[in-house]
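As C-alpha cells, one chain now follows by itself in the form predicted alone.
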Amino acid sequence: MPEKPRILTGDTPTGRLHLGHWVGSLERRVALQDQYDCYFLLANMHAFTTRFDKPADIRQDTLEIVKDWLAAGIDPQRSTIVLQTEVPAIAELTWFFAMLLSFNDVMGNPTLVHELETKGLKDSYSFGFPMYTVGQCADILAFRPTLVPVGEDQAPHIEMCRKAARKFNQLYGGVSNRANDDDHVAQGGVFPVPKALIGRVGRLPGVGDGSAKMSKSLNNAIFLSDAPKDVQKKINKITTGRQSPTEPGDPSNVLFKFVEAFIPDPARVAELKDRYARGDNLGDGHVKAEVADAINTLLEPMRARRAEFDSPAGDAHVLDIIKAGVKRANATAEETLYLAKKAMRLDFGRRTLA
C-alpha cells in the first residue's frame, strides 16, 4: 500500500463538467492532492453503455473533461489521470467481481434503478448497462483506495463496491467475516474496504424550479466553462414563486441552495437569509445577481486556465498528460490484479504491459 492514503474517483465523459460536479466532488479532489495519493478516472468505457453509437463524441468529451479537470486545479504532477479503456486490469477485475455479486445486488442498486427510470430505458437497455455498476467496483478496487470522493447520488455504488471487497477478502484472503472493515488488509485481504467521501453539497439542484439535480441532459446546468453572461442568464432562470421584495420568502428554496453553495462568507449568507425570510426589501433579482457574481469569481481562474488547452496544441498536450497517467495507472492496477489472481490461485505468471 502507498505511504499516503489513496483516493480514487472520476467521471463518465458525457460532456463538460458543471457546478454540480464541482461542489459534489471536484473541489474536494483539488484540495486533497497534497494529502493523498490521488487517482482520477475517466470512465470512457462506461460511456458506451448508453452512447455506443457515438464513439467520436465520447472521445471528444473525454478530452473536454480532462481540460475541465486541469482548469479546476487537478495537477497531473501530483495526481494520476486514468483512462479506463487503457487499463486492462479493470476489465478483468470486473469479470471476477461479477461472480461475487448477485443479480439482485446489481439490479437492486438504487442509483441504477433511478437511471433506468430517468433515462427512459425500461426494458430497452443493453446487457452492458447494468454491468457498469460492477465495472465501477473494479474501477475503484483496481487502485486499492481507502476513500472515494463522490456526490450523494453515487453512494449506493460505493456500498456495492464495499460489499465486493469484503466478499473477495473473506473468500480468497481468509479474512474473518467478523473483521472490521478497517482491518481487512491487515488480516490478509487484497482490497481495503473503501469509504465514500461525500462533497459539502450532496445534491445541487438545477436552474429552474430545482425539482431535479443539475444535469447536462436536463438542460439545467451551469458549466465550469460558461462565460460570465451565460452564468447570469442561467441563474435568472431560477424560480421561487415569490412576487415581491417585501414578501416574506422561504430561505430553504432553490435560490438559497445556490446562496449557501457559492457565497463564501457565512455572515453574508446568514444576513441574506434573515432579510429574505422577513421580506426586508430583498428581491430575488438582487440575490440572483449576487450569486452570479460569486460563481463568476469562482470560475474566472478556471476559464483562464482552460483557455490554454482550447487549441490543437492544447489537445496534443492533453493526450500527453493522459498517456503519462495511463503508464502510472497500469503499474498500480497490474500489481492489484496480480495480488487478486494470486489470492484466487490464478498466479501462473506476471505480465508486463508495453
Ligand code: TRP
The other form holds:
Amino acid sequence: MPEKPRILTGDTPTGRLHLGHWVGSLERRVALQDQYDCYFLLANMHAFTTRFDKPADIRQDTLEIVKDWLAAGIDPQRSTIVLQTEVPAIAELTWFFAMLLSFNDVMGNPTLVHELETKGLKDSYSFGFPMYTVGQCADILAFRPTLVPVGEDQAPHIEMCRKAARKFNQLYGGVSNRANDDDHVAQGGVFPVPKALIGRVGRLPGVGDGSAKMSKSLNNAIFLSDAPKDVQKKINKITTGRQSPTEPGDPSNVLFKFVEAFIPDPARVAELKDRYARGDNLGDGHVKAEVADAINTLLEPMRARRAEFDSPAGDAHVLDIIKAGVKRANATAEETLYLAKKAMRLDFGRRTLA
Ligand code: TRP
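Structure of the form predicted together with the ligand (previous: the form predicted alone):
The next block holds the full complex; its first chain is the one shown before.
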C-alpha cells in the first residue's frame, strides 16, 4: 500500500481555541484525517517569543489546545500530535533554513510586520520573535508534508517555507532552478514544496462591529468550549447599526458573515439574505437567535467530548497522548534531519534519540 500523503499544521498555545480557528483550519484537519497522514503541531516554543515570562501559562495553554483538538474530533490514534519543544530536529533545521532565507525576506514578511504593529512590539521585540517565522519553515518541512491547512493570515509563512524548500533542494539536492514545485522530490530534493490549503472562511470577524478579526486578546471570541448561553450572549454583541426589521439590511454585514459561516443549509442562508436585504420583517434579533442555535448545534458534541478531559485524570490522559505523539513525531523528523544532513554533506553517522 502506498504511504498516504502528509499534512502538517499547528497552533500556538495562547488560550482556548475559538470559532475563527474552527473555520480557518480546524474543521479541515478533522475532515482530512482519513486521507492524509496528519501531524498537528503544538507550537509551544513560539509561545515563548512573546510570553517568555509566563512558562506556567504556556504549559496550561498547551494542554488546553490538545483538549480542544480532541473535542473537535482530532483522533490521536490516526493523527500525530507534535510537541514542538520535544522534537530537536525542528530546532536544528531552523538553523539551516535561517541561512537560506534573506534577512529582508524575514523582516518583510507581511504577517510578521502586522504582528509587530498590532502587538505593540515595535521597538521592544526579542531577537527570537522574527526567528519564529524561520522556525515555522522547519516545523513544516521536518515532516515533509505536501499540504499545510492554515488560516489566511498564515499564507506569507507558507510562502517563506516554500522558498526555503526550493532553495534547499536546489543547493543540496541537485534540483534544477527551473523545476516545477511538484517535481522537486522526483529530481532528488529532500523536501516536497508544500501547498497552503486556506480555510473555508478566510477571516472570521469577532463579535462587535466586525472591524476586527476574532481573537482571544481582543476579547471578541466565541470559544469552542463556551456554554450555550454564553454563545447566545456573545452573538448578541454583534452590532449592525440596523434599526428595525423592515429596514433593508446589508446581507454582507458582520452578522451575515456569521450566517454564512455557521448556518449549514445554503437554501436557508439564501432565504435569510434575501429577506434581510428587502427588509421583509426580519429583525437582527431573529437572525442572531438562529445563528446562535446553529453554533450551539456545532459545538454540542465538542462540549460533550471535552467534558471527558476536564479533570485531573483528563490532564494525565492528555500528557500520555502528547508522549505517544512525541515518539511518532521524532521518528519522522529524525529521518528528515538525517536526509537533510546527508544532502548537506553533514552525514557523520546516524543518531538515535533515547
Ligand atoms: N504560526 C501559527 C499560528 O500562530 C502556528 C504554527 C506554528 C503553525 N508552526 C506552524 C501553523 C506550522 C502551520 C504550520 O497560528
